[in-house]
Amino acid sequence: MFDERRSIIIRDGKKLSFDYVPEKLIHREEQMSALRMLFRPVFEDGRSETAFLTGTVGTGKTATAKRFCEDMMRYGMESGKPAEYVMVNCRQRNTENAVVLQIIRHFDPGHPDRGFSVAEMLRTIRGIMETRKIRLVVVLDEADILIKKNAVDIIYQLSRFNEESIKKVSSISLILIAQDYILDKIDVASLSTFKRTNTVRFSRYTRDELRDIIKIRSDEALFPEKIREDAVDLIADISKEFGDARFAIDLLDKSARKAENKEEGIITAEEVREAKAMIYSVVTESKLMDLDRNHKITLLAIARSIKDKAYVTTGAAEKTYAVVCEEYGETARKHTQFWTYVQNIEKTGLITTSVKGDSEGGRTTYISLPDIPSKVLAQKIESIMDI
């Protein structure tokens, strides 16, 4: 079922996991520094904290909060003052139980999920607490959840947990994650434990930025010289769209995964499109059923003339509008019209258009196919315009 072969293209696939995380997050440094000014005081004074992480998906917050407390536990092991964190994810754990449940089977895995109350789960963990000397902090991912599921009580439970402490020799901070601003949703009591200028915002990733993300994690998972650059290029200009880092990675994971199974082995722009279509895809034979036969011609000269490239000129692509043209018996259009034709096909999301300048000062309009592969697209236009 599945082959035992050397894969060619990736080197460690969990690189491409959504569960790692690189020793250094790149372009979340500034989120990164503001929680190490917030948590500054556990060390310090032995004090407990709070912070809520908010913005979309795939911006980062999961990840920057896991690297924050690795690199908190790695400060605490080096300067004696021990600190562990819990990170739960209340989709899974949306209740008060689950969620208390989770952080005492960090210290005791075989605790019984049944005949304990959470505030009997909560003295058992301040007695670990207590006895290890520890700092502790608590990340509750997806802590919206909680409030829909009406189980904020816990928010406040840990937020105060060290109020009955005496001897101060351990704290639990908390740190929450929501993608909407949550912090108006608790109560009054848990809302005063959480300064409003805790709050750590998580921007979408730019273009740029993403473009980053992905030849860093390609370098880090993939055998070298296994993606070529416009294929990096293609992967971030897509994801621009949603401005989110995961779902650029799935796209090279599922692009890499496809090029494994490919003569060439390497990842081109073609691969890419490919898993775009598998994760989503605008292309639809309705779609290209409602072309007329001029922006049938027009969309097939771009199929053919981009192949496995991320991206073609407009001047290229005019070059085979005009063969095209004469196989099917049309005559090409002016400039203008074809540029017309290139425009109405961009407006159904079959096709995207760049402007980029060159050394020269001159500007170029780039042409590319972000949801099917350039092949596939040729045949389903060919096979429409023989019917």
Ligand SMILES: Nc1ncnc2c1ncn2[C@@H]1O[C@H](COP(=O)(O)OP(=O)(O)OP(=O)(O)O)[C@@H](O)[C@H]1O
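Residue numbers count along the first chain shown, from 1. As the structure is a computational prediction, the values presented were derived from the model and not from experiment. First, how it differs from the form predicted together with this ligand.
- Under the rigid two-part model of the rearrangement between the two forms, residue 276 and residue 149 move as members of one part.
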Second form
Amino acid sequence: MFDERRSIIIRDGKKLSFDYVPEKLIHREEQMSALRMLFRPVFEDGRSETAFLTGTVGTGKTATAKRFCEDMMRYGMESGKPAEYVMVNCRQRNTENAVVLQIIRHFDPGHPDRGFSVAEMLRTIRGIMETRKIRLVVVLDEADILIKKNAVDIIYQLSRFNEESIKKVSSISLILIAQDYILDKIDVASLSTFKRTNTVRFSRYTRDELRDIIKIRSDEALFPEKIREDAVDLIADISKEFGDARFAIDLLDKSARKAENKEEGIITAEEVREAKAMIYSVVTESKLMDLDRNHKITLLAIARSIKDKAYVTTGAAEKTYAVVCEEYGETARKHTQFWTYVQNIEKTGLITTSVKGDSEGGRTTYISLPDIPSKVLAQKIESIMDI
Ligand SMILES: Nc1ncnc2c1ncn2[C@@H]1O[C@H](COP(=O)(O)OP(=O)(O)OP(=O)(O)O)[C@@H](O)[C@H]1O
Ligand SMILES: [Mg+2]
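Cool, the form predicted on its own is there; where's the form predicted together with this ligand?
Then the entire complex follows, led off by the chain already shown.
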């Protein structure tokens, strides 16, 4: 089914996969050094610490946490102060039970998945920590899910582990990761060791930062000189809208695969454009799935009112919105609420807005759809809306 022909472009495909973590994360030096500063007392004074990593999609939170933990483990080994870490993806393990089970399984891979309460398992972990004498860092990635599922207690439990002091040499530290600033939703005061200043922020990558990331990743993953410089530029230009390194790397990966099948044997801007067309329809769909009904209706109104024009005013879109609401049996919300929906949709990148002044000193907001034909968008929304 797959031909056996050797790849002429990709030297090491693993380097393009999402879970590959480079030895050095360029443009995340500040975050790495903030983490080193926060966790120094874990090694110096046997304390436990807590950090909170936040930033939008693809800004390197998971990768930085992994890199930091790997480096820390290496340091621990070299300095005779053993450290280990457990990375829990809370989207996959979204109950307290599942989180604790994964921590136990780090030590005892065969631990049964049933028959023990959270409290019992925490006791087991305590016992292990006492005999093993290690510094353990638990990373709760996508921790916002625990809040949504009302499972925050486990965060408190883990942060309080050291209070009932196990021997001084072992400790459990916590790294929480979330796209949103979840500290507003948890009781920080009861998180011992936690200070709001322990927050490490990840901003969206700029165009030039994305370019550097793509350049380095190409050198690692591709045979030499298999991507043109202007193709690297184009990947950076396209992905800067999201500031998302995952998107940029995916674009590189797909461009490389497109180029494999062509005679030229090099990635040019044309393959990048082809890859973009391929990714965009998937991106749009997944973004649409994340919108709730009110936001879908608002976006449908925008798509229908913009038709083949480049822009539509919010006023015109709002008129269509009232019609769409009626069609779907919803009460149209007031202007301020409608405007909030528009702004929320803008955050997903599905639309952009701009304000322009007119000759009478008034201001009008224009909405545009940068990436998808309005007809296609309207059809997609209609097909996923249940009436
Ligand atoms: N500074 C960087 N240098 C090299 N690669 C990076 C960098 N930042 C992110 N990446 C890569 O981009 C991809 C996305 O990064 P990561 O998974 O860490 O994002 P995230 O912030 O955790 O996103 P999400 O909120 O969606 O979980 C990964 O493949 C990662 O290796
Ligand atoms: Mg992540």
